[in-house]
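Take a look at this single chain in structure tokens; it is the form predicted alone.
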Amino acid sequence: MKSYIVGNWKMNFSVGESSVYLHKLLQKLPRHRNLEIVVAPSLVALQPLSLQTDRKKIRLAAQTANPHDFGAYTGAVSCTQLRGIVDYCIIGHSERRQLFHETDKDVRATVAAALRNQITPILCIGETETERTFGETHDVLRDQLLGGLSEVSTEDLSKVVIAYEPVWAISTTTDARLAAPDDISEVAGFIRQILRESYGKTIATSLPILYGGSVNPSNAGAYLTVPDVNGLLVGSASLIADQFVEIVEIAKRVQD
């Protein structure tokens, strides 16, 4: 199965800085077979970077999108407008759910919109510290996973990427702490179980599951060797070229 390293730049870098940084990454990163390198710049940088990047080395992702294809939605950008510019779209990230109040309905509609516009959705799911403390992790993940996929046709299910990103482990979260590989393994196995029960063995074994949450070069190797984990969603470390390149190199060694 293909492995993924996805860098989420969030609201960092100007257009010019994004271009310079992407150029640096393109110089440092060789082409990797069966290892997909994806970066998600801010919206304003996507179009110029789409003309600059070598898609055999690095592909682009949007950090979010509006579920409607067009219409009177001031300030919004649709998957229809992003089509041809990006190959991926991060959907349902915890910051979008919490800070921008995106609902499960918004998430599933955006997943469907990405697919009908030939964009691969990276569906993010994850529990908060409170939900984890009260033993609600499995319920939350089941609802977010099945809810996010509820409008996806059977033939399109294989085009989805799942990202498990526990809110309590994200480095920008107050009192964030690292998730243990054993905890991630248990959750990844649970996600596979839900997929198997709902969609069958083929989908359960073929859908990539990424892990995100304070990923850096020191822990990337441990996370990449967790059973059922097929890659990483990287936040802060993706903003530092040497760290991001090192994570990619670690992924390549693990894959080999």
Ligand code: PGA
Given for the second form:
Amino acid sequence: MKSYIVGNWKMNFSVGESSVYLHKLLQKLPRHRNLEIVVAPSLVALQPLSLQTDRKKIRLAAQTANPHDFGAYTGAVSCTQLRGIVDYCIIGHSERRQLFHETDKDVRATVAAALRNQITPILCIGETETERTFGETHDVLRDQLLGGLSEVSTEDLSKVVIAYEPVWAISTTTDARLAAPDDISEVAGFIRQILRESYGKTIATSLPILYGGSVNPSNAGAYLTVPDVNGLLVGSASLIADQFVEIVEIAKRVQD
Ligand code: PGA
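Next, give the form predicted together with the named molecule, keeping in mind that what was shown is the form predicted alone.
And the full complex, kicking off with our chain again.
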């Protein structure tokens, strides 16, 4: 299966800086036919970067979108407006859920909106520290996964990418809080099991599952070799060209 390296730039870089950074990545990143490299700049940079990027090398993702196509939604941007500019949209990132109060209903409607606008949804799911402590990880993941996919037609299911991001492991600075590859393997296996029970074996084996949470060049190799993991969603390390390129090079070696 193809491997994915997705850089989530969050609210970093001006439009000019984004352009310079993309230029640098386009020069440095290796190409591999089984590797999909995606970056998610901030909304204002998407349109100019879409004219600059070489889609054979780097594709663009939005960091979120509004589920409605058009209308009186001040400040919002829809998948219909993003169509043709991005190939992917990150949906349900924990920061969107926690800081911007995006609900499961918003997430599921945005997944459907992305698909109807020919944008691949990267559906983020993940438990918080408290949910983990109380042994609720499986219940939370099942709800977020099946909830997020509930408006997707059978034929569109194969177009979705899943990202498992345990909230407690995002942007951590201490190794003690990093997710262990064994734990990720268990969760990725659980996600495939839920997919198999709900949609059958073909979907369960074909949907890419990415891991995200403090990925950097020192742990990327270990995460990429976890069974059932098909790529990485990278935050902080994607903002440093050398680190992002190194992660992509590691992914390339794992693919070879
Ligand atoms: P991080 O962010 O790599 O900085 O932990 C990952 C994410 O939030 O997608």
